[in-house]
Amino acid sequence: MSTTPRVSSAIPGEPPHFGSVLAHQPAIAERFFALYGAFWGSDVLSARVKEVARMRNARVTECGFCRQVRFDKAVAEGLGEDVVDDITDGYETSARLSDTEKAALRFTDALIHDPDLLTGDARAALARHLTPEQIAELGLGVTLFLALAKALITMGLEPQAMDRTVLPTPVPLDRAA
């Protein structure tokens, strides 16, 4: 992955990095990060199951900043390290994670893979587990982590070096203080 800035920043003075990138185009970075924001803020879904969904998505990708990131929402939820660590390849086996968690990590490889990784047992899975609206929460989210680490890795905007950094879950805007 590349650490060296495909972008400049919009901010003078400052380095590159996803915000002052996306400064060069304000009413859609404002539009990104509602979007964003409202996500995190919807509690149709857990922040747990969207934080497993999010970092199955870093460790496919191999976003150096998504991998390193937790949400606090999430921490305090009960995601630790130890559960962190059993979303790779083989979590179907995995005691740490919840029959919920490993439907919802079947239905983002098949986003982030082949659909076709959904169905049979794994379709069965997904409607026992989670409701409709849950569903497309989750297919939404997928895809804006999705997006959000090929943007990342893309413009060169990963960092060199980070340490596991748990940051406050992105709020709404109309929350945000």
Second form
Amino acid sequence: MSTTPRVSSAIPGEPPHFGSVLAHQPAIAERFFALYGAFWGSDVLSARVKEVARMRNARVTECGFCRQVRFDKAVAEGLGEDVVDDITDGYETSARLSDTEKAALRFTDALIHDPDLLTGDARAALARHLTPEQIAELGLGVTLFLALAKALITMGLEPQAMDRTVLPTPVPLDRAA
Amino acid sequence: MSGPVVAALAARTCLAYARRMPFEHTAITDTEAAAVVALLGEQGFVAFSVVAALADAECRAELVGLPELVVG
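For comparison with the form predicted alone, produce the structure of the form predicted together with the partner chain.
Following is the full complex, with the preceding chain placed first.
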């Protein structure tokens, strides 16, 4: 996996990163950040459950940037590193993850890895713990997480090294400063 | 080379890159990516990478039955 950017920054003075590279396509960038902000700004599904799914995607897709970022809204909802450490293979036995989070993780694994993982009990558990509106939001989120991670990796935007970083949670454009 | 031949080679290069997205995204080499940049330019490479990644994710959402999970 390359950690050398394969495309330059489109923002003068800024190094290549997702935002500065996506600026080569301003219309795509505008729509992506609007959608991502609206997703994180919605409270249909808690930020903690969204972040649990994002962390799982980060590990499975091997996105180092995604793995090191934490969004502050989820941290404020109790997503500590002890919980994040349990988002590995075998998360089903975790005492720190809730049943809702485990159902969301199985859905995440099914979407990003193998759809056959969401049959029978796993499918029933998802429907038991999440409303259709919450499943829709989770599905949108995992789709975006997966695409974002793969775009970062394929454009060579993975960091060589990166400390764990808590970032402000994306917000809808009408709430952005 | 004639136009259609060049276009076919360009399409083959881009398809080879996109084909890696579902299961081999971490294995795409700098050389493979550079070939797409050379064909499409940086603007085109960004758009193509984003759409290939999104298409992969959308297909996976369909395979997991997301619409049925939501609508019932």
